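Presented below, as structure tokens, is a lone chain in the form predicted alone.
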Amino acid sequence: MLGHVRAVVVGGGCVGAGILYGLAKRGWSDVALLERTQLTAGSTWHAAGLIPSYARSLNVGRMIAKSIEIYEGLEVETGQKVGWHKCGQLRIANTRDRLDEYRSYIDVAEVQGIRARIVSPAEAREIWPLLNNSGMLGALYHPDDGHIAPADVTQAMAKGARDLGAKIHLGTEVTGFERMPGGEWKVKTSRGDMVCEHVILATGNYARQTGAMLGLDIPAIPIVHQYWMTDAVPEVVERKRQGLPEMPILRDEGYEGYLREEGDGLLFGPYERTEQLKLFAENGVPEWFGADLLDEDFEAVSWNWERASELVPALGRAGIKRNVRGPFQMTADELPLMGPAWGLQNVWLAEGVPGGILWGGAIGHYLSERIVEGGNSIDTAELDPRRFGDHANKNWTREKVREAWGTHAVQHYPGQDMPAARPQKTAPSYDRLRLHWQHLPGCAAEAGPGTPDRDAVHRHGWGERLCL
């Protein structure tokens, strides 16, 4: 037997150290945090270790702000390095409607606290003078983004959580849970049961599979993701060697993808569009896998990297030191699945977080609160577990996860409408309206299977009230 604590943590990478982190911080000592294997052994140690603030939602950017402002008041209070590069980050507009798209986010930006500035080329430039972009039409600049080191972060928030009093089992596998009679939950393991009021899971790549053993179809699949770390390239030598400053994240939708300073190098990030995605553990995590990598697959963001050295001519000059490629979760909408799972009372989910690093002070903070406190001190409704449906079941699921994450760099509108995994939820009078629209003069009868031409839905103003 394990013991009795308030809550158990289910899983050990950044979000779960946060979690833990966020319990011990508002007062609840008794708590314990369950690894199978080792802290930060899941997505968390290949990560890129990114901190992008730009966020359109008000809540969501309030959120990633929470995570920087804990993550920069680690190092003081635990002692231990985080390895935080407070150096920015630049976003390159190409298009006139990118370009209008920062502009308007720029007020969002105020309200939510977060200092960000439209620059024109010439300033660009003059920020990131490796970028030989002629085309670009202006740039977004968040000069308190950065990076950040995976596994010092997690460790940091894992001493502070031990510090307080949590507990952290090592080697500890997590294979089963009963709801008692008196209402707690007995988590069983490979080293003995323990008992508790609170169950939160946050197993990353085993989502899935750990939700299933508490009868959860959690709406999340992991997606396989890769960057290349360079050699040494002589122009980031040379700022250094002068003294200059980090230069900052660099995004530009030229390329699609991140690229950044990586020691002596460049670290080149980019992202895989839809026909390209690998998905990864769809039927659960395969058991040698562990803190493991993927084979690289250079094929699927070819044209990523020849566009990126056309633009960053240094990055075309370097030779390919390392590729990282292994797996994370994401869910249909880019958010994390983050509160109350449906039907079971005392049980949180911090799962399908797109992101952990980005993340993890974030969720540590404000799922703590919901736990401890019962509310939240900002509305956190768009992270709600619940706001998926029946209807995404794995099937759906795995359209909208290769559907979000292969479109993640694409120009997006607001009320946009978005056609995988379509017509999986519809309206009772579908049926009916598709039988009249087939005789529509001029409307094609259906543009795949079952999903009506959507020029024929702008044109006769039904769009999302015929098919969901």
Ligand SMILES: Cc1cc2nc3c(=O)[nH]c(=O)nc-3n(C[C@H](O)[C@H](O)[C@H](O)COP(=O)(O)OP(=O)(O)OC[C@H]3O[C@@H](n4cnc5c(N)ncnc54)[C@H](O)[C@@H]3O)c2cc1C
Given for the second form:
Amino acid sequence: MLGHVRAVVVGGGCVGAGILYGLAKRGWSDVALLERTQLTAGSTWHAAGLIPSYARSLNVGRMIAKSIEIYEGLEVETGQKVGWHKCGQLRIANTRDRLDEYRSYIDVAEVQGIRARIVSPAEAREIWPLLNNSGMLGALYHPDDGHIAPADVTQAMAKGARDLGAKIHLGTEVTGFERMPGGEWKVKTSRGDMVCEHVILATGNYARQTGAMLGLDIPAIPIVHQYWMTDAVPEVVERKRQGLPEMPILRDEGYEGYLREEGDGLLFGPYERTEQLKLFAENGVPEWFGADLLDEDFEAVSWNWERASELVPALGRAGIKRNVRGPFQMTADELPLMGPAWGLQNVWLAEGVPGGILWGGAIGHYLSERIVEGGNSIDTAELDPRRFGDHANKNWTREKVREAWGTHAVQHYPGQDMPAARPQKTAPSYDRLRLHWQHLPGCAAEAGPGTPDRDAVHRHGWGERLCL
Ligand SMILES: Cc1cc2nc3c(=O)[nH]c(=O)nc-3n(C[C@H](O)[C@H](O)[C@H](O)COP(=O)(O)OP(=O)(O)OC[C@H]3O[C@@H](n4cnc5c(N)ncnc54)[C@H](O)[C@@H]3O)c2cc1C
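For the form predicted together with the ligand instead of the form predicted alone, what are the coordinates?
What follows is the whole complex; the chain from before opens it.
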């Protein structure tokens, strides 16, 4: 028997450590984290560590700002370095629509309390002199963004929690759960049972497996992503010699990816489009997979490379030092599943977290607030794990995840309907309206007899109302 605690956190990635830390900071020191191998051994250790605060949703942006606030205080509090580089972030707009998107965001940022401003092409090039982007119209600049060392920040939160009395059990795999007659949970592990009031799942790529132990079909599936690190780049070396500041993380819709300094070189992470995107472990993480990387897949992102090399010629000239390719969880809307599990008392989810380094501190803060205080100080409904509903089965999730990540860098418009996996769930009026829209000008010919035409539905603005 491993003992009796108030809450058990399953999973020792950045998210699990953030939750343990959050609970301990709120005075719940009688808590434990169970990790099947080592802290950070899931997706956390190989993340690029980017902390971008750009969110068009008011509350999502506020939550991300909380991560930054927590991470900035950790080094002083715990004595553990977190490798925080507050280099800023620059997002290039090459189209009028993208610039409009950034302009409309500025007011949101102000309410979020996040510093952001639009910069001219000339200023953008001053901030990022290696950029050869003559077609740009402007850029969005976040001076307070940056990147952090994923393993270090996880260890710092784990240390902060331990210092406050929380326990961490490594090499302890959770194998099942049992509700006890008194309402407590028995957590079965490879090293004996542990009894607790609250169970919190933060198991990264294993989410579907862990959820299944509790009868939950978790709407998340891991996708595979990669980045490359280059050899030393003379321009970067020269900047350092001159004592110039680190250039911001650079995002450009022209190459659909991120680029930042890494040591004396560059780190480039291109976004995989839907057609090239690979999923991982749809049927469960295989036994052989541990803290491993997957084989490089240049083909999937060759166009991003070519484009990036045109826009940043220094990247094109650099030698490649290392590829890092691995899986991480994705949801249909690229937001975490954070909050109560449906149908179960005192079971909480922090699963399907795309961007666990970005989210770790915030989820730790807000989920612990929800558990300990019984509610949240800001509206966290956008992250509620119950937001999808019964239709979000594995087939639906697979299609939506492919669409979500595969269009990550593509322009999205407010209220835009995304077509994948429709019509998984239909309104009662669906059949009648479908007949009707086939008679609308232009729709019948495109739809063909009896064929639902998704584009036509969306053009008429009915997608949200008719099917999900
Ligand atoms: C190439 C690449 C670049 C990335 N770059 C970024 C980035 O710049 N910024 C960012 O925010 N994110 C980035 N990510 C995503 C990020 O890596 C993940 O979102 C994040 O690590 C998820 O953290 P987590 O704590 O949810 O899961 P994990 O880190 O996977 O941790 C889950 C833990 O749960 C444990 N576990 C599972 N099942 C059990 C069980 N039954 N019992 C006990 N323990 C269990 C696992 O061993 C694991 O340690 C990147 C990912 C990749 C692949």
